[in-house]
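Next up is one chain by itself, shown in structure tokens, the form predicted alone.
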Amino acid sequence: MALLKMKFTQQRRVRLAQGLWLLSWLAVMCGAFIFCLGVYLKTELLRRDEVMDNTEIHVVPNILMMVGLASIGTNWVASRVCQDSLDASRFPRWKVLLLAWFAVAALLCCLLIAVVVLSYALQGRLEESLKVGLRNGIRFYKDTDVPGRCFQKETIDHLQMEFRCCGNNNFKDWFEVQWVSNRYLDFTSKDVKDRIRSNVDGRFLLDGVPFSCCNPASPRPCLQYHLTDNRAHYNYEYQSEELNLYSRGCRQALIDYYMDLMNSTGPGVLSVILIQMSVLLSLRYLQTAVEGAMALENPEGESEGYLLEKGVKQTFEDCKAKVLDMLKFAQVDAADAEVSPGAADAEKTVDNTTEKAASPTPAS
């Protein structure tokens, strides 16, 4: 029994053929959109590459710009089938394209729903892709002379600006880090060679940041130096001045970008998804109530849609059964490819014995 079945008079048939015309032409505006949104979304994580440690996100986009561009195709394929539909001796050309074209828009409604799922599910991969890639970038902040992270420092400075924060996840991570090149320090000072000595590792450490981490909104002048000294500077203290620097750490700042980058994305890649379900399911109904017609050698006549010819797991089952009559069809052709060299040999020995046989002994 069909499944979902309808009746449709000639009338029917041509409004269903206009309507999903309209539908697919607005399929193909959503695919631009998705592909221009992966374009968006690939941009800005290659404009920050170079504080992630891994690219694993950029499946994300990918994703994508790849579904966008097939969308855009598949739904104009179905624009044309739309306006063939009606003509009985163009639209025969369509039946074998359009069983590849269900597999792909089917595919293609799979692919946008592991967008979304993916979109949450590698939260946690870039949570850690940019703890790693912040300390490793905070770390190399002062190589300004080291072939491949010389614009380190600029790629910082410029995040910590745009994003308002400060260090990997608070201002303090520049306290554990020479960030100030040996090339920019006075080593005939007394208190370079005394902070040098205090550090196990020989390092230049001090209790500042880079000017990137000044709040403008903040009513002092921006203090960088000497942050946890209250002495050093005059109606300071160092447990209740917020303003002066970001007290957001950029990790926390990207995370929450490009989550809210991705989230967005959400509901707009749903929509796609219900616009191309419904050009699915509408064109099956035009393509079995056209077949339906033309079967009948009656153009004009009523007809019968529907979206399976038989039931859900009945067709489940004649699917599973040729796939597996496919299968065996292909181990039995493998299994007769590969004969022994020695099978063969002996059997072209019987051969030769049999032919020698039969051959007339010549008289003496």
The other form holds:
Amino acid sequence: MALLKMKFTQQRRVRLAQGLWLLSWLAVMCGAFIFCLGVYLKTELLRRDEVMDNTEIHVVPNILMMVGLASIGTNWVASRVCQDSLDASRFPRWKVLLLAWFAVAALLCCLLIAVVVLSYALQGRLEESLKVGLRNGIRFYKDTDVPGRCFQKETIDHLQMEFRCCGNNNFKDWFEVQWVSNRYLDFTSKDVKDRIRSNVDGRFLLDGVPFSCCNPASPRPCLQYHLTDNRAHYNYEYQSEELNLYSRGCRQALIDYYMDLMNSTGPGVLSVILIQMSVLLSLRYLQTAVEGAMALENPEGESEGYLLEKGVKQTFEDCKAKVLDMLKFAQVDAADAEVSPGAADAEKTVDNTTEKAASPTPAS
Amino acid sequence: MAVLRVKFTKTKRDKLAQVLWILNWISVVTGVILFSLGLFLKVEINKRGELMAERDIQYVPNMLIAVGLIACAINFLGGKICYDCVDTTKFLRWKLIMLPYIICTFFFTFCVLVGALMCYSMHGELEESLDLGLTEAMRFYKDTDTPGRCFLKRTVDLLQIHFQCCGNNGYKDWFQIQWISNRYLDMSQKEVLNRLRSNVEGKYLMDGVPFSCCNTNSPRPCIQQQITNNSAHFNYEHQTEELNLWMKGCRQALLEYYVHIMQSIGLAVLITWLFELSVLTGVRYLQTSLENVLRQGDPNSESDGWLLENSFMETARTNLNIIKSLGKNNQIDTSNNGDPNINVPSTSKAHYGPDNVPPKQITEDS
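For comparison with the form predicted alone, provide the form predicted in complex with its partner chain.
Everything in the complex follows now, all chains and molecules, and the chain you saw is the first one.
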């Protein structure tokens, strides 16, 4: 009735212990790797912090860092258990801890799976965050004299040059914003006055972009101003000109970058999950085999190892009953009397656990 | 009379052999590090190969690569030798090779030192190469339609953006060349024709710079055109404006970058040289002490180890004589007209009989 029963001779037990010791140290390395991955991802996100509106995406590297540290500790404990497993005097002290260990290891695997799912699910939130952040960055580009915003110009310029992008969706975003500060506008000039009067908000809008949008791969020196005016430049057609400026929008560029980063870590995280699962299963086999051997008359003889003592359904029923029982002890006695007919039935099936009961159960 | 004599017991010898074995393996690792440093320098120089004129600067990374590989090989052999030196019988296998090995390694350490010094001496050649290379690159900036030069614009733009520099010595270098191709100049415009006629060679010169010279730290949008004309821009004075464009010249920026790399590499090579020298000293002590043990006969006894058997002067004299006599073996003895079979009569006045052997001395006692 046991789940996936296997026979273990003494030699097989020894081999299993040795192999599992190596595997658990490998898992410690994997835990360190996951932690470093989390740190790297977090620093990459923090570097572009100024163009992001919220920090929701930071949950992915935070979980990775926590899981990494927890995994190092957990797998180190597993290696200690393996070392003690073949010594009959030292193994019993780990008995109580092992149940907790299994729970923690299973939780770590679940968290890692959650991280992989989240990195895809949060893409939409990241996009929203970048949209708002970049829009603000472009709006405050000219405010190099306002404390708190004085580095926006430098940030946006570096961003556009490094990621080879221009504007939020494309370069036309710069046409809708005044990105030249009033300090550098000659208000006596006719051109400036015309432009300011041409829109409701009184902003100085022009069909030009900052120099950081310029594409170095263009064969011609960069055209930044009068972009929509074909006659302003010799041999220039604005609709067909592709190489002059960067055609990609910065939001798309950043999303592509971060998604590539998280996708490339995907296989690594999945293999760490596999390693952790195999450590968990092997330790369970080792535990049951060694306990079985210790119960035999001849400790060197053959014993059985299994994953679950009873079948899956039976174990589930047992657990449910145990949990209900524990909840029962927390309830008041008067409430107990009301559910006593049902409780009596439950008692018969969990007789073993109620023997340890401190409070007397009401007789029906 | 020996140079730096040290007594070695059996345990001391064994320990020395083991320590030297480990040190030799560490030296193999440092040899690999030297090799990779040479490779790194080679890659960095080739990356900016388009901006450097033809000069002999490849010899430095090539030397480092060769030295690194030879160091690996020599120290690997040294490791094997030291591993076998713990056992006196196995030492006999290596006995004849050890002295030539030590001499070769000694000369090799000179090569390492030369490699380190070369890193510091490349300065002048590099500067000249960069100067010429950058001038050429800026001249061909506009030739994006000429095969072989079509990527120079992109290279120069990316260089100026990455190294935060402008022009060769400064941004004014751009005023002296035509960096806008004729394809993009409207020859029918009066202004263009005026500029072309204003200089002897008919070049379109202007007081403007490419966009890649723009300084990202500037609080104001970049001013690229009409830089020397204060009235063309509002609230602008070109003599006091420092943040608008990059002030450093690209030659100086690149030179600083490469000198910094080479100083770090030179330091690493010097440290490797000192390490190799100390390992060599240890191997020499091991060799001399083991040879003395064999001479004494008892493998467990104490023996002396030294760097040189006699003092420096005597060793130098003996070696010079050896080298001289090596040459003399081929020479002919001219005293008998070259024929060794002729019996030359003795020139002494005493006649001792047919054999020319003087009689035995009679002692006064008998």
